[in-house]
Amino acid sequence: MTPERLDIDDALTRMQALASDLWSHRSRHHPGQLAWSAAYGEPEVLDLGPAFVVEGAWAWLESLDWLEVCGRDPEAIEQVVQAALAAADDEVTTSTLETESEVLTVLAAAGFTEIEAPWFTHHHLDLSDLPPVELPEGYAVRAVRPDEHEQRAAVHRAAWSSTSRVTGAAYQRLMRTPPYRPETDHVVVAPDGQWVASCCVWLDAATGVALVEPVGCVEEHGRLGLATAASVSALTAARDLGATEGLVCPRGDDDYPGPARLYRRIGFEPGARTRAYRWRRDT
């Protein structure tokens, strides 16, 4: 069967059910992860690529040199890599967990070459052993209201970056992009009424999984726990809805160890990890 060639908005409800059936410790994909992915900007900024979508299999050039893959039959794997490849830049990466075998064997075959890269960790907790919110005198965590898009988008700005692609249209997108919700979207707020750190929490009702991404806390009011605080009042949020287990994929190289030592004090154990891959085109 032919791969169907998809702009993400109409493959990415398809891409989430699939990550969601294939869903296991030995899995990248989460449907949380891919909401993100495909809105944390407006769609002119991201200039996001084709999916191509058979059954049982997806590729996705997240941009013309970026693949993501997801499946677990190889012959339908091999058939979405190859239609993305014949559509992406001469040069693509991509990145996998250890564990995905069926995707490694196909991307091995397609001439994948592993490369030094960032690498990321998951890490999975179960939600039964969380621990208490403990905040700072003065701060107070909550859910985001849906029509707080604006500023909501200035704390992740603020946590991250001023030139971030997270403007307050784009998380308003975000905001409508299954499953998201915002009663498991918290922040933290200042004495002075500031937001200061924020935590996005995605439960996928199907599996129980409640996704941490992302996190972040604006450096004036860092080193006080309020990342922390936000990840754990989000999550707790996540298990009154029915989530079991949470899942957060923080860096697990030399370079960036902060963020994984932080979910570690939670009670996040790491698990698999990722490997980077690297294919030319054939001149």
Ligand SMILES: CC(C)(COP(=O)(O)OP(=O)(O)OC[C@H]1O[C@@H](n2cnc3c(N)ncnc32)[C@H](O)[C@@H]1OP(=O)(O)O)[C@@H](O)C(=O)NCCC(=O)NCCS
The other form holds:
Amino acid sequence: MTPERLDIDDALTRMQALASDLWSHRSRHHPGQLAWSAAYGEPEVLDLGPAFVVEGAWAWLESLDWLEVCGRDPEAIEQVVQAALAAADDEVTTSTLETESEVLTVLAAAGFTEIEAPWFTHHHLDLSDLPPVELPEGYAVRAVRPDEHEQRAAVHRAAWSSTSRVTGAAYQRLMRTPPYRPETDHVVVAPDGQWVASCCVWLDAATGVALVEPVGCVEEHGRLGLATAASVSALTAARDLGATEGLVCPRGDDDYPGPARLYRRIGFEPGARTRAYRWRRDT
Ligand SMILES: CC(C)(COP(=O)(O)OP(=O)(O)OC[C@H]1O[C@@H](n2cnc3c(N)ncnc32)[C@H](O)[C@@H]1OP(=O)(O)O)[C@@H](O)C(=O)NCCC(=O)NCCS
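Moving from the form predicted alone to the form predicted together with this ligand:
All chains and molecules follow, beginning with the one already shown.
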């Protein structure tokens, strides 16, 4: 069967459904991560590429030089990878979890070879082991409301970068992208009322897996346990809504170890890591 070529907005629900169906500790994709990647910025700015979908597999050109792949049936994976490469730039990079053997076999056969690049480690947590929320005196943590997209985007940018693409308009759209729920998107409020830390958790109701993405704390309030508090609070809300397991995917290489330490202190345990591969078109 020829893969369907779709804009990400039209493909997202099907891509999320397959990621959810195939979910295990061996798989890279979670519906919440796909929602974040598809909607964290305004569409004109993100300039996302097309997705190629068949029964049992998809390949998404997140940009024309970056590929994401999901599937378990090698034949279906090969069809979507070949369709994506035909539409891609002459050089394409991809990242997979090291345990995704079916995807890795297809990528190797297509000519992808491993490259040195920052990598990420999936971390898992049984949510019955969540610690209590602890905050310094005067700080409070709460869920955002659906009309608070401007403030919510601002606290994200303040922690990450003033040039972040997470604008108020982008966040408003993100909040309409399933499986987003304001109940599991938490912010820490400082004694002066300023929002200073945040954590968005994405609950996949089908698997019970709650993904932490992203987390931030502004520098002036750093190392007070606020990112930890936002994460534990949002995960607790997800557990109250039926989540059984937490997932987070921080950097695993030595260049940026802080976030992995933060999550391990909460109780997350490291699982599989990502590896990056590159393909060049024969000319
Ligand atoms: C990383 C970040 C979220 C930490 O926020 P924070 O509120 O300062 O974190 P906490 O106070 O809850 O830290 C808990 C633990 O995490 C670890 N940690 C946090 N920041 C760290 C850093 N910069 N370097 C090393 N370890 C760090 C420490 O073990 C810390 O405990 P300690 O202070 O007792 O040593 C914040 O610096 C940030 O927003 N950075 C930019 C965005 C980002 O990288 N987000 C995380 C990836 S999703």
